[in-house]
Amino acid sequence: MNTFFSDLYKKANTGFWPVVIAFAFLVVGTISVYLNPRSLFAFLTLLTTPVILYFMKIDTKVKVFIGLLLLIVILPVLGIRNIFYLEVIFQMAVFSALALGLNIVIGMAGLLDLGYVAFYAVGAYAWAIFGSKQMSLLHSIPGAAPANAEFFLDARWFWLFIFLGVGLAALMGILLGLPVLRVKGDYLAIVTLGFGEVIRVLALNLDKPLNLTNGPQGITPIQRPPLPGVVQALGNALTPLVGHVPTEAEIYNVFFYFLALIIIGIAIVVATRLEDSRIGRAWTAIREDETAAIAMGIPLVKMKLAAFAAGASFAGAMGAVYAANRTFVSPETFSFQVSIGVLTMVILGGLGSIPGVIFGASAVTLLNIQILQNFSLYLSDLRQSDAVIPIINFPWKNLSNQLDPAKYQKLVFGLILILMMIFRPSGLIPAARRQRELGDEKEAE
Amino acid sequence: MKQIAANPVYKFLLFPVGQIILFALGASVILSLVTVLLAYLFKSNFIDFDLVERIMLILPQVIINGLTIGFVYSTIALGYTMVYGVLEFINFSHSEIFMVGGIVGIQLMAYFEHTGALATMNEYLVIALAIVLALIVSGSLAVIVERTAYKPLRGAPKLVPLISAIGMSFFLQDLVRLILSLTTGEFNVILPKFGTYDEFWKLAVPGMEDPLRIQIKSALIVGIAILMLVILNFLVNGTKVGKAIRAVAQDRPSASLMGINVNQIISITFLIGGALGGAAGVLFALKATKLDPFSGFFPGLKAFTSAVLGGIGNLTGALLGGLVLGLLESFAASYLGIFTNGAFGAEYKDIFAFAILIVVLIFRPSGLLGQTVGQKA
């Protein structure tokens, strides 16, 4: 059966097969996606083909061309008709980001990294003190805020503060890094835990002396830039194919869309650009065995530094653009529960692989948002239908309510890290040089 | 002398209850004293009040809260402390076996009021039941964890079994969360009222205008933790298993080699860490009334943190270092607002155990009771 299915693989792999699949999946998954724009089958549909396009032996431009023509014309068109997909895929792109600069970290460097929200969290607060009327309230107290209030900076600032974003992440990382690094493997584990949670403390607790961060209530409404001409006339030109006119709201998520896009473009050559540079050997070098390192003459603290305030300017970014996107922050976003999110993103694409990391970072956010939601609307279905569960004869209907998987996202988290711990730890789509190193029987023992 | 050390009734009673009080005393005194100075300092700056006299009312109450709290951090600490001792690495989901015994043994309570044995029981009995349950369960827990998510990963990059942990503790928090909301609907657990335990003793202390108050509680609690740890320290220095024990911590080829069948014994201290950790939930349990699935986090991190700061894989060492920490946070919780005149309040009190963390691990990482069995990688 296995050599059946492998034959076929080898069959379709060859000639111009792996295009014919890579439009067929295309053209099906968009067409029932415009046709049912509700259906989780038909968006999964969608979203194998960048998967058919990474995986099977395409002409590198036909790869590309398809690419592009999904990202740029056919998400955006879609997402305009069912606005949820591009938040989805805004999502997958925010997480994306993260979890590459997260890779640089634990990936590349082999420095486990628990309080990686925090680095966003200091890129979202950044914006969302400076772009809201935060500043002007500083000496009110949380919740009364005066009515009249003037924003501080001018919308356009938001560009300068993506980058501002990238600057004082880094700087956190730099900050927290030079205390931390003389402490080994699984002590910094716990010391940056602590770190997240200090951040997470500070943006509850400080709103007083002085109201910086409005406390738990979080600060609300931050500014979004000012819309470029190009995107307003783009919007105007999709009309006839998403069947309105697109609303200034619907407008913002594709402009939000290829923002991330973009940073997400920045991230991957960065990244990639870093693994193969002498910055990231020398990582590959001190994961692999310190000692060795420094008789090699790697600089240890200054590259361990710089793995940190690398890894941490990618979510600085992603913090700005998420304040301006949501209009919004508040402590809960930055919980230590999103830092392990990414940390299974990581672990379940594989450690130190770009594609993988990207794959796992869509995955479990396809999973948290969309998946575990759709499940849960199919459980609360047969709860009121009369069905019964066929082999034990239970009727759903006296399911327990609480039985809502959407909820159970920890649990998800758990297990996904437990399984690919014991199982497969170099990752769904393993590095190339841990595959050319050892293996993946090797490792797993 | 020799023959006074010999002596088991010394070894394993006076000893370490001689040990238990130095320390809590010694700890107390030196807090006392440096909040008292600071207060001396720091005087001048506030007119409408006398920061001294302000400070001292409250000092009694501010140490039996922190020997309170701290025994229980130590009780945890013990458990990250052995583990890390044998495997050397961080048992994360320590935290969760311990917020299942505490759970566990409220739920028990809860049942005995159901079946309206609540009010007719010895108070003490349902505590010491609620315990042994707490202990079989946690115990219990711990090793079938240690089974299926750590031991196959035995001999693997150190970072492998560390994600291992984290990902058991994500999934045994939801895991018990699920199983508390399909069976009574929600997923926070009230300890029952029963007893009176809550109520006061009320020392009258010479020289002082109002009589010292000590919580039943607080004592029940301390008692309990000292007797615990007392059990503890025959195991481990009077026992055969506990030879074992040390044996595999020291060096495990060893010991293999030496007949000691090693994953036996790494089972053992999974089961009595365990255990002693589901004890140190029903104590906080007590101490806190209320738990949920997710309150073992804080907890289990702050007395990792203890493990950390006596010397981790040293025992003495984590029962000082949780005193310590319960004493400095009990103290940072009441005096912070009243030095920063209600600038920065109690809520900071759970990163103030990071910071020392922090600041234990940059200037001696070796904790305060030096020499351990760590870093030997």
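Numbering follows the first chain given and starts at 1. Computed from a predicted model, the values in this text were never measured in an experiment. Rigid core: the largest C-alpha set superposing within 1.5 Å between the two forms. What changes on going to the form predicted alone:
Core-aligned CA deviation for V20 between the two forms: less than 2 Å.
L419 is among the residues whose C-alpha shifts by 2 Å or more between the two forms once the rigid core is aligned.
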Second form
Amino acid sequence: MNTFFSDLYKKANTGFWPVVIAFAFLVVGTISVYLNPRSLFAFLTLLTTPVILYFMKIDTKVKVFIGLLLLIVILPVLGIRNIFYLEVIFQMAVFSALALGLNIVIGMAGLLDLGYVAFYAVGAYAWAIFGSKQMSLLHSIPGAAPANAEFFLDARWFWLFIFLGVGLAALMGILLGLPVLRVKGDYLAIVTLGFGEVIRVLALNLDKPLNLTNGPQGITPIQRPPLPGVVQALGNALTPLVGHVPTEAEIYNVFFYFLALIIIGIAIVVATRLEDSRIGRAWTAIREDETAAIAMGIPLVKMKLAAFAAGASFAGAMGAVYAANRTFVSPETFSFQVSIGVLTMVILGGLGSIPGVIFGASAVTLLNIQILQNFSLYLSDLRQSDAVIPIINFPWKNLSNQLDPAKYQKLVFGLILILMMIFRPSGLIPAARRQRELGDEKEAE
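In place of the form predicted together with the partner chain, output the structure of the form predicted alone.
If you are looking for partners or other molecules, they are not here, because only the chain is given.
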């Protein structure tokens, strides 16, 4: 059976067939989603296109053309017809950036960080505090915000705060790295876990004596930046395709979608250049053997701090974008579970693999936001009908809602990690170095 599928893949991956298959998935998926915007199967068919572009032998120019057509035209049109799709893609982009940053710390430098969500929170709260009425509360009675309080900053300052988020998160990464340079392994994981919880608890309790974070109630409303003219023009240009004039909310969704894509593109370029640079090779040496790295003249302290700072900067940028997109942040958004979720994405995709962690982040986000939720909605519809389960004749309406798949996200992620560690420890798209290491270990056994 394996030989049959292997031969079939080889035949499909030769000549013009890869291009035909890619275009077929693109066209069929686009038409299916356009005609049936709520179809999960249609959306998954469309998202198969970038996977085909990555794995199959297609000319680079054709890949770029298909990829740009999908990202710049098709997804915005479908996202305006069904706002949920752009939300899913935006979440994929956010967690892809977080996974890329954590991959630098864990996958490249070998530093186990369980408090990575703290850097995400720093970027989000930086813009939330300065891009809302929160600054006007600093000199007032805690919790007594004036009804007519003016915004402290103009919304156009958001563009500066993306870079400030990068800088603040990198600074926090350095501050975290300084006291933990002498610990490693499990001890490093415990310290970083504590750092993440410290940031969350600070956000939870800094509502007195000065109301800086508004405590557990969170900060809202947070300003969104003014829409660039090019985005508004694009929204108007899509009117014939979507069948109506896009509203401001729909255009904002398209705007944040493109902004997230730009940040992801920059993050990929930066991560790739770092991986192939002297710094990246130094991180690899530190990950493999710190003692040997020191003997070879690698500045251990400087390189570890650089890894923490570089990894944190990605999260800081996306934190600011997330706050502006949601117009609301609260401490609950930055719980320890988010750090574990991002770690799951990195392990699933492949430690040290840039395309792997992006694929892992996309897969976990899609599973979390859409697949499990859709199954839960499907079961809910069945419980409201008179249908029965075949063979055992058990009425669906008697099925407990405690069995909804959406309530077992952590269980599903745990099973995924167990299965990955058993059957594919190098990840779905492993890094070449990691694959060679595991191959050498198997030969040694």
